[in-house]
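Below you'll find only one chain, the form predicted on its own, shown as structure tokens.
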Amino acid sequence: MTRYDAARKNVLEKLSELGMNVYLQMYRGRLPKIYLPSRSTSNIKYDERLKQYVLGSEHVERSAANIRHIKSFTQLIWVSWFASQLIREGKSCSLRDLYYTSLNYPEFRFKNQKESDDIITDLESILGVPREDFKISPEERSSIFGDLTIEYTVPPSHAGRRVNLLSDPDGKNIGMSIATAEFVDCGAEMVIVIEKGAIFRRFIEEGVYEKFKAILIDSAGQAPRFTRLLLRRLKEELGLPIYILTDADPWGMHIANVIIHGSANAAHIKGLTTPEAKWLGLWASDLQKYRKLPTLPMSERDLKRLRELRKDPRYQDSFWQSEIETFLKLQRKAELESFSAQGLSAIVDKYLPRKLKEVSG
């Protein structure tokens, strides 16, 4: 049984436990209810353990019989059907797809689309797995390339076919296909995310696949679901190396870091994170090392989300502790093209084997 097959019979029977739940409750007489994690800031807790966040013990209830419950209970069991066919029919939807097929069914249809996100967030912490594997997803914004063939095993047009990801020069988006795909031959010995697409474009033109034997991700920013789900089987299935690199500011100190520890927003999913890989810079002590790279004044803003990461449980060991503290004094950021001020290469020829053999030993 392939991973895609494992998980789709995982959800459609949790799917089918939800629905038989309320179904008996109607059956003995009663009006349905569902108790659901509850996603309060006071119930979201950082484990030491797995490094990250996830929720308490505290539960809410959606109740039929509660009034104003009724509308939220009916979407999130619409939603639920609906998941369960998408799932059958092997199809797929974006989270814009589902809020507009909902407006078919004027009993229960959405607001606006805050509202169904919540309701699938709902699900999600019900069933205890990501919307990606009930097949809801958002607008795919990230790319790979790199010396790995894959395997799809969805949609159903394309599964069972193969491609080297090395295939495309602008390498491919990162959305369900390539998420779930069966990983078949690797050539590469470590990933690197990029923050930025023109720096992604860079190292596939200046040749880091083949020089670094690399697999390049381009996180378009903070990386989406399926591309940290997507790091993290790299690193559990492959045993690749994960090393991540952002501009020199708290905000790409931040991408890093849920990469590795996870998001609040995503505390009622496991199996997000990847504890293990490595922030490989640029670091606020890069700006002492490397004095000719040309930087900016921090904002107010940066400074108070420095002064904001300095109280986060996912930033209190030493290393991330001594980087907040540089860029507090520094009051300096700086972006990764800044490396171009010495030349379009000299990210890839000076930098980035300083930094790798840094990080590594």
Given for the second form:
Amino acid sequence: MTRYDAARKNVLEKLSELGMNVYLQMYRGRLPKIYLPSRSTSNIKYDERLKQYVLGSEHVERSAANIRHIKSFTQLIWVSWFASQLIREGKSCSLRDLYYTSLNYPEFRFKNQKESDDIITDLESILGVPREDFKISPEERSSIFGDLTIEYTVPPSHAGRRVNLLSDPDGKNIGMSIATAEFVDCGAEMVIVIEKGAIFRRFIEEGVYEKFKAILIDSAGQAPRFTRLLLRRLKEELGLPIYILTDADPWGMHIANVIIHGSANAAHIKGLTTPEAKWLGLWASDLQKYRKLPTLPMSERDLKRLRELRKDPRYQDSFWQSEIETFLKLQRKAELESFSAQGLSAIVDKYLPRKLKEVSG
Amino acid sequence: MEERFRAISAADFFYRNREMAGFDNPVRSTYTICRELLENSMDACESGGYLPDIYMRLRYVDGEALEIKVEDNGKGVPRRYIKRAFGQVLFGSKYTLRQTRGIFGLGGKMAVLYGQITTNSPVHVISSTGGMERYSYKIMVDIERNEPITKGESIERNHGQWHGTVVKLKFQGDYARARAKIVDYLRHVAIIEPYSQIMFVDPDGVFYFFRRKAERMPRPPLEVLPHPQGVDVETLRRLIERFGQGSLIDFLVESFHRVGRRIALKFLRKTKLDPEMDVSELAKKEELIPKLVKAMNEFDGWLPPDPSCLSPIGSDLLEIGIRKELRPEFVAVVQRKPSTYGGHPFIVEVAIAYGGGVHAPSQGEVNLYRYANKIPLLYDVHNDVSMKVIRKIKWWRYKISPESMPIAFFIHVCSTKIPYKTVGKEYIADRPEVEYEVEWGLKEAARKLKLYLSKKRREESLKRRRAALLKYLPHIARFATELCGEKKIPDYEKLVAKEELKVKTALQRLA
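Hand over the structure of the form predicted together with its partner chain; the form predicted on its own is what we had up.
Then the entire complex follows, led off by the chain already shown.
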């Protein structure tokens, strides 16, 4: 049985259980209710062992007996039913699609996409699996390029088809199909995640995938869930080291941290983090080391964000703390593009090899 | 230079001070004339025990002037009183202690006087007490001498033994601007007296009809003697004159309300006066009278006045009146127990109407209908004791907002002496005793409204609940069944029925 089949079976079972729970309550003459883990801030806790945010033990009741809840209760059951249909038919849909589909049911249609997104999050926390497992996902924006041959499992029209990810010089969108594909053959020895498309493109043009035997991934800002899922699989299934390159500012630093430790928004889901991934740079300390690098002054907003992150449980080890302190001391930041001041290939020729050696050594 | 003092007649006095009686401008005068004549008619009907049937007509005559005609089915004025009743100021039937609309019987004559000075025409009166004849008089007032002048007089056969009075007079007024107030006044009357029928034809030919909705009247008030606590020097002097000769104790027992020998003795012992002393002695010793008045006012051993001299509307009639004129969704009526202030008995009646034909008041206002001895009070609402109380009550405790909800308040104070604050008799002073009764009356009515509203809210929320269940349960049942792969959809209708049963028992518990 493939990984895909196992996940599919698992989710279908959980959905059926949920249906049976509601069915039996009604069958016994009771207005149905269900319990879901509370996502209020008081119930979001940092798990030291998993190195990510998780939900605590608080639960909230959602009951059809409460007329303030009965509509969202109905929506939740409908989304569950809709997800089970998607899985059975091997289809997927976007969050936006789901919202529009609900408009066919005037009695409980969603008022806006925010409402339908919230119900999806409810279902994720009840089932304990990411929405991608029940085939509902956001629009795709992140890309991948590198020597990796995959075999699609979804959609059924493409299932079994193979493709090498070097085939498209623009990179391929990381969507449900790539994130859930089977890995067939891999010529790469590492993965480099880059925060922005321009540098991703430079790395392809400079042949980084050959010189460093690397799979390149453009996270396009905060990495989407599919990308984080894929990164974890690349680490777990292929044992590839993961390196992350971002701007030298609190926002770049946090992109790396979320890939490593997870986000608070997704505290109800496990399996999206890659604790072994490494932040390659640009560090605050790099700004001191590479003195010729042009830098910019930090804004008030940057500094405020740094002070927030200093207290965040995900930043408590000495490395993160010292980087934050350095940022606060320098009050300067730099973009990855600033290496271009020393020539377009400087970042690939000079910086990358030195940092890889530093981090892995 | 020596100042010249000159006595003026009562008619002259009121002529010079007519704004006191509500005749300060043409608009106000038009309203006051309608009101005074209508009230006289009401009194004539009620004191005769007849359900009032009143016809009032206003029309333009001789160009600018207005002519008013008011016809009632009251007990009529005996022939020998007609001239003086309409042509001499301060002559009237209202000088005993009993609850009546006016106090001095002044208003009707002021109307006559006003008509005379603005159009120089007489008042035309036709009246009969139900005998074989009816009498027709045209009268003017000799203002300087305060005497009636007869301008015409005739006797007619009284077909059908009609009883009642018709008054017709001309005056300079302004109906266009007085209309709103007059119609408002008639509506007020129709509310407080649902047993009366009023027809009004205005100068534009518009016909207003207030239908009778009750066939019984409140018990008429009884006449009573003055209460010793409310007596003043002038009243005491007159009572002494009327009593003539006899002992002081007999005087007290016979001239005052609820004074027996035992209490009279107790009082005289305390004031160190000889019970057997002759009353005519008192008349000679002028300085004794004010002392006696003070002692009578301050003595706390009197029995409280008997409220049988009062004629409240009664909860039933008040509710009928409010329902007929305003068609509210809910009415709470409260009649307070009789109370007294300064020796004057009074009863406060309060009602709150909600919803239906009652609309929320305009910004910053309150819908308040005020009455004193069945007279609507339409002016100076913001100075009235009722308004003071309404402002004081913490309505949120009753989940009521008088300024934003469709709520109307009704307050009727009846007393042998209404504590008016001004001569204009338009608002009631805040005597603590009256204020207390108004406040607790309003609070009691508010409690009833609160109960009604909370019951209504409960009912509505239960209805909403049922609708929501019917709307959503079928979907929940269907999708849950398909989700777990069962065949038979659970019987959600049974669930709804079970919920309905719960709703019903909950409502029964409320009722």
